[in-house]
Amino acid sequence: MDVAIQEVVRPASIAEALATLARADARPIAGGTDLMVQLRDGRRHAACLVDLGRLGLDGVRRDGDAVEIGAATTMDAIAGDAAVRDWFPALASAAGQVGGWPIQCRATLGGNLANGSPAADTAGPLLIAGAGVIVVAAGGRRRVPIAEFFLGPGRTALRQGELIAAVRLPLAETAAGRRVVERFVKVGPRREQVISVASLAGRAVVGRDGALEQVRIALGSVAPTPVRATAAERALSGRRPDAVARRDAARAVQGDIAPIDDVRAPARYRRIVVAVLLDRFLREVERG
């Protein structure tokens, strides 16, 4: 199918971009790795594309007690950024698994979120980080907690005429004597360049006695949106990640998800994969 684009606008300011995006037939574009495919396939429609390349929305910077990542920052830049790798290793890992390297050099953080996919690789790491999405509109800006950003497959909290400007990740110092284990892993029909059948982002803060002082688990591709595994987190809170705790968590996590059968995998397989990924993460936490 041909892409029926009639106009491409290259605004020089965010205000100019927002004015154009107020049109019902306009869509923003940065890397275009998702949008162009969807336009071609007829899953999304637009007569006007608003190119965000001149707005300075890329880059990673320290801002007080947070790290702020511009919406137009590419996956390759995120995966290679020292601050992201040090403070948010799960996000760095996820960014390095979005398609192949050529895709990572084009795909942006804002696009990965605005697409609204339950399989968005960066969503899980942002959930365990407690990130906020900075959204701008003609009337001002607002912060949307990442846990409230995804509304359903292909649907987000973005309103007509709004634009993702950045994602803000709060920094958390680790107390002396504690250790932190943070990981991202996904499973698909092949090792690379794949939309996940299931993914897990995990962050655990382990106390001196080996007990979990904090544990955050986020899952992708197993519910209508990326989700925090709150039942599994409660089952693990304050416990050592031993065999009994891992078993309890594997049972609890089944209540956190609502997988479906689709062309990539049946729901039953996804439930098994989630339990396995969780068990492997907790074993790694236990080993230290």
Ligand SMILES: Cc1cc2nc3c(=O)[nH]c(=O)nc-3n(C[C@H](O)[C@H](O)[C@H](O)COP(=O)(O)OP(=O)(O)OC[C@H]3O[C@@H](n4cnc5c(N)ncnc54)[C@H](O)[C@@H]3O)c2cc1C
Given for the second form:
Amino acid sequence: MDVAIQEVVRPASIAEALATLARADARPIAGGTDLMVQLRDGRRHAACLVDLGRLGLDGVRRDGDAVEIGAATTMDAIAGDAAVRDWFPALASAAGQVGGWPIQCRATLGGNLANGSPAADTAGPLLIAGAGVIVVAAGGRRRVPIAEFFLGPGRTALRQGELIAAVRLPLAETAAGRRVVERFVKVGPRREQVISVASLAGRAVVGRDGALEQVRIALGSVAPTPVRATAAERALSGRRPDAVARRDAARAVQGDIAPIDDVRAPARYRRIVVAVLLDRFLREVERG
Ligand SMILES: Cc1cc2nc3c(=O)[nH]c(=O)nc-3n(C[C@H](O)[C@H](O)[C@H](O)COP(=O)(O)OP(=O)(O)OC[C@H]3O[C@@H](n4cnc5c(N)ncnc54)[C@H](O)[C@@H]3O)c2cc1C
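Starting from the form predicted on its own, produce the coordinates for the form predicted together with this ligand.
Let us now look at the entire complex, which starts with that chain.
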């Protein structure tokens, strides 16, 4: 294994971690499920790894009108957390579908986002939740809306030396008599241990008359970054998700995506899969 790591440091405070990360050859490591593979393959380089395991960045907590999930919280912990399951079922579902269970016990939320993959499974659920990424740096902390976090394949709004501390998800109160349907679904070449060919996270608020009062759709693996399907959302707004609306949405969603051919699937297949995932989600919303 050709990993030119010379040093692994385990800081006990965020200040100490940030001081080490000021070095240009230092890189944070959480679960290592992305980074170790990339170092081995020569896709990333680091002489110094800064282990985030002792910084207390793990755990889920209710904070006023939001739920805050520490960056070092594992997928297994997220998938099993009662508050996440209750309030953000798409996120719980996505976390429970990352790799397989051994990966979920190592892989963290912060690592999934910082890696910057268009296929990051937690990104879609965070997009439909309107989450904010809490970033810390030597100069202080800032909040980056998740919609502005992903810049391109492997590129994020994180600057050199910055860390994700947590992700903050606002709690959305639902008016009486409304129904909320929230789902995460993905398609891959097999059931486990694969990166998605396409994924969809959807959240629909359905009024008493069955019309969509609010609908949010996010897609993974079909554009240079995870994306909100705003054209499809517009096509559905205020309508019942019946066959006509579903057909309009399937057409509109093609304008939201820019898939590529790669080793996992051709672009044309991804376009078909997205339309199928959207149709399935909307049928479920219609059924109630
Ligand atoms: C077999 C296998 C299957 C997989 N299946 C899936 C899947 O189905 N879906 C999916 O989305 N992913 C999948 N992955 C990818 C990976 O498991 C996830 O992206 C995981 O969440 C990465 O988290 P980590 O803690 O292991 O990150 P690491 O590998 O430790 O780090 C990843 C990157 O993020 C940086 N980083 C980590 N934490 C922080 C932080 N707090 N602040 C700033 N930067 C940070 C690191 O420097 C590195 O660049 C799979 C990987 C493997 C090996």
